[in-house]
Amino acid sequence: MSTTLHNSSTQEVVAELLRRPAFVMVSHVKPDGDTLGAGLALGIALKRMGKRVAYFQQDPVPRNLRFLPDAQFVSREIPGDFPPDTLFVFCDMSDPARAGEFLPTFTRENALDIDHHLGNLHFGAFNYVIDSECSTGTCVVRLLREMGVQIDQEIATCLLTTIMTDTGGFMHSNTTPEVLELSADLMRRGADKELITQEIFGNKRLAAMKLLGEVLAVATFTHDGRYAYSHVDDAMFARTGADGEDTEDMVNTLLYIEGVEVASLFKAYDGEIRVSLRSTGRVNVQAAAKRLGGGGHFRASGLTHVGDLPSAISAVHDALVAEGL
């Protein structure tokens, strides 16, 4: 478990979950399968214990995650009659700002932070941050086991989705024997691996494939081919009919090119530049992202850049070089 001060024990978090009557499960902006799946899994379990649960998410549920149980209840709206001691449960974010500008006001004493990212700010009164876990969903597994919750098909589906999202379909180095054993157990409990695979990694729209073609066409390779970067922008969306959801996982396509050790995808749309960073393991992209106000994991991180595309490309390059590119 993380050695950072103010980390809560499994028992402390479970005691708080049992004590509170109502919860708001909070996902981060541009949600992925881990932030949403973790919140849904815990939310479903708490509802079955008679608790009141709402799911806050600033952005709509992405097309590829609408299959998840309870996804239809995710909203920007929180019931007005929730009690003052409602616990806001932040899943998969090191900073509450990742929840977006429409998050209702909350107090630190009513915040639980569940995460597996390096550099988590421990912003809640309760912080359950385990940076050795492959996903936030597997942190939730620890809590469910301590509570004695029966993991049924719906919860298992949400949990396996978190694992498959953050291990890249069991391709990344965080796919340990323990992760595979847990995944097998979740499948025995009803999680449909084939459905999750198809929804998360398949079902690509033709527009997305056209966009990928444009991304690859403008890709740049430097440092003897070890560093690859490219970008997407509004003009590319207009030409292909794609949208922001279609950029999911494109940075990994750059990383999988022969000889590439580090890849960056610059997403210059919606008035900002978001950068996804990936590494095969020699370069710590989490440390590079941290230099620019971002964060994540050793091999997968991200940040938001204030400025234009050329300055973003330059800043990220310099940060990567500082980390040994």
Contents of the next structure:
Amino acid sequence: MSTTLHNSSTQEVVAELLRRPAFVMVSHVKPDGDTLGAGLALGIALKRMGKRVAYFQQDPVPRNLRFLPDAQFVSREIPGDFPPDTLFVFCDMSDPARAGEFLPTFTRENALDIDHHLGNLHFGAFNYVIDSECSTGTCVVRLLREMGVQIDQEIATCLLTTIMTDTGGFMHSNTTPEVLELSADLMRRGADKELITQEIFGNKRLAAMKLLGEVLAVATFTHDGRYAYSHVDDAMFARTGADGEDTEDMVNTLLYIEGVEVASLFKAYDGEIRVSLRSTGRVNVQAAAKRLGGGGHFRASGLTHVGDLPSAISAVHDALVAEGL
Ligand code: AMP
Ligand code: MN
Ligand code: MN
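Structure of the form predicted in complex with adenosine monophosphate (AMP), please, following the form predicted alone?
Let's see the whole complex now, leading with the same chain.
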């Protein structure tokens, strides 16, 4: 059952989009194709309607997302002359803190929260949170349809990127017949599926593959092989030449190992430990992450741990066990 608590209707959100003259599309730290693609799709559509649009993202655009239309305009700066009633549109985050500490202060009345995560805080004056949607981009599709926006090639490419990112290239269980139909429609409108596949999934650096080798070499398997976990640290980056961007979907490789039901990857670099959790569907990793201050989806979640690696491993283990591992 999808969360509709305190949600704004499609019509209310569209009325607000039409009313406002300027927008800051906000994506989350460690951006992925959904948070960025959703903001770019809506931003491009609003620009075509004569609105002013800026794209705020604390982190630089990852190498594998630079092909997205308008990605060159994404920045940490917001133009100084934007009006006071500029609407901040948060894409793909349950908590505005996920935008990072460099986001300028904003007020609730100027916040629209578009998302598909479980447990979204509904932090905006306008909240458009549909947890049955496969991506934040497909929430945006609903708005574009209501606005009567023509989905052109650029918008279609951004939207198909959100879908392919969050369905793992149409592999995850959120790939419904409706998602495939929408994807077909986006391809007919010019979305370049080949390009998206190549850029997002088929462009791994050799250093990333070497890092993956190290991650697999030190992986630990417990609970009769149902739980797999491993870590990445600065020493591994130094040996392989890889960096944080290269760790993006490594946790999925752990999950793809025969017999594994739950996988965790502990990313211990940049002075913090970020944990990515994945499940094949029996254990709710969103609930486990929430116990430790994180969040996400039933089968894909994350959190940031304060403390050292052994304490992170132990805390995550306990949270997973509490959720039925
Ligand atoms: P990741 O493992 O980084 O790909 O994240 C998996 C899912 O968990 C995504 O939907 C994220 O938005 C969510 N997530 C990751 N880290 C956090 C966090 N610290 N707090 C809340 N949600 C998170
Ligand atoms: Mn995301
Ligand atoms: Mn998403």
